[in-house]
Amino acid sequence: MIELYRVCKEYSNGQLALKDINLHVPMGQMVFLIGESGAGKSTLLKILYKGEEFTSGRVLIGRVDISRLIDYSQLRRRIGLIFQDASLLPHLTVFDNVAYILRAQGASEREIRYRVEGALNVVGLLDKAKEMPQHLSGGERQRVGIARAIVTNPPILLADEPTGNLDPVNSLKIFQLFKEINEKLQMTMVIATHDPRVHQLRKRIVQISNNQITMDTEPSNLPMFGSLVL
């Protein structure tokens, strides 16, 4: 679970970045905060993995106070980070760039076979796992990017516009993505973006203006749009 009560975020110069933000997510919800760009999205989520400090108020993850960590990398391993640019090593083959993290902790080659293989499937690119990056296309190389960030299994995953590199097509099919992991493998998902066809895919919304949640629609409440086009 993740809960805000009445986080502030202010800079050095006096710019406002977040005010009075309440927010409660439930383990295993799916949730999309949309607003226009340097409405506090990016901040948010920030906050959330520890990137930024905030000027006041609480924020708990797991009931976790997180503002009276001093050690948060426990934490941060048990959250998924992805963000526009998938940031894929080229030097390395796409099993490779999966496994860096696991290889990094200590996993057995046999665990890491496990894990990766698992991850590339559920984002549909076991076939790609010798490709090298520049060989896959920005879609692809995004879904990468999701596979590394739940190769850990994550009971959080925080995306910060994933798609904003992405043509309207390849958009939509990594939001169909995100929601199919949700689905299947019930992680809490947080996932910042501007692209209001979010909507279509009837998970609950937040919308952030001017520093501020000025709508948080749960799913039977938002109007239909039809089916998602793929």
The other form holds:
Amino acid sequence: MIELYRVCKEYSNGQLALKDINLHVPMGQMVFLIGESGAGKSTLLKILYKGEEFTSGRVLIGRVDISRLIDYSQLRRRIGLIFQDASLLPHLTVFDNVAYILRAQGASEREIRYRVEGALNVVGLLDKAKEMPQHLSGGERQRVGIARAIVTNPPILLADEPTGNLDPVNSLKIFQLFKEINEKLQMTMVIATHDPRVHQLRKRIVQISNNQITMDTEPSNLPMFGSLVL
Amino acid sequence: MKSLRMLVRVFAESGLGLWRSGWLNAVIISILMSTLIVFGIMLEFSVSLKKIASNLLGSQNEFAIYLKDSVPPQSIIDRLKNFSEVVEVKIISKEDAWTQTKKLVQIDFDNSLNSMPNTIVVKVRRVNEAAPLVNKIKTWEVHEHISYAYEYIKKLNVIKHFAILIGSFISVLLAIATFVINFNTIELVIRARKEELNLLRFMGVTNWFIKGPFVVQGILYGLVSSLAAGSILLALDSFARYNWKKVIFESLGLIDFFWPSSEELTQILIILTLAGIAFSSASSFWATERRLSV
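The block above covers the form predicted alone; next, return the form predicted in complex with the partner chain.
Shown next: the complete complex, the earlier chain at its head.
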């Protein structure tokens, strides 16, 4: 569970990034953060994985107050991260990119093979395991990024503009993949995007405008979009 | 088992890091190696200077009395034995001195030409006891000459201390240079991979798994550079030993007077290797501590 209570973020130059954010994301829920560029979506995500500090308020992840953490790696190991540009390590194959975190955690080679193949299978890239990232398309690279994020089976998945660099067709495929992962693996997901089509997924949508939450809509309140539902 | 596996992976990451650095490795190792070669040469030079001074200063608690022909050596020896500060008395007869001279100049002079005096070499317990005893013996008026170069020994002592001081200063300077070169190298590598390292941090990769490979990389730079520097020094020494030394020193009868021995050279190479590894690992550790906040 993710809980934010009156969270504010102000930069040293006085610029406000987030103002009085109250947000509760129950376990296993998928939430889309939408809003224009600079609204504060990415900042909110960064606060969750300790990529940035918040100025005031409280943030609890799994009932742990993250402002009291000393070793951030403990928190980060419970979170799978997906970035806009996939951020793959260019010198490693698809398999090794996904396996990296498992190797760093001391998993055995047997366990690594089992888990990596499983994750690549989920994203449909098992046949590309030996490829280098530069030989993949944008959509495929993002899928590898997703496989890397889920390979440790973390309870939380955070994605920051995961379709920002993709064409509409690939974007829809990625969103569909997120939905499948959420339903199959029951991961709590917070996805920041400015893609308006996320309404079609009938998941919770939180809108951020001018650094504040201006709308929080549960799936039951969302209008249907007929034939475009994925 | 898990710890060992992690350790092996840290080394594997270091290997990968070295491979990715490509030609930069050669540049870094060359710079470090050159610094260590200078360091090694300075060490050899310092050892040589100390050796010269020690060889010359080895006799500073000894002096020689060249007796008048009319004075029987035994009577002087008996008198000298009464002094508690005298620990050893050696006599070189005029015949022995003559034989040695003929051998040195390699000319077989007739013995009738022997003008060498009987010589008594006296060794005292402490250096400061030599000068007063020399003055006392001078009052006996049994000598043609007493050989004790007090001022010369004093100057040599100054040179010896100066050599040690200069050697230490240069060593510190080169140690700092080694440290700075390696520190900057590791810092450059960290900066070049900043985004990638940030990504690893956010993925929850542990502190030492990120920092470890850089420290190992620094140690490897130090090890390879110092071994290469040591090999080059050894080659230079062998070349000089079998060419210049033979020509210059052996012909002048100064064998091993100046040149560091094999044992001393081994010591220099060990110091060089240890210093290379120590400074490189310390600097890479410091660079990761300063530039990698995980």
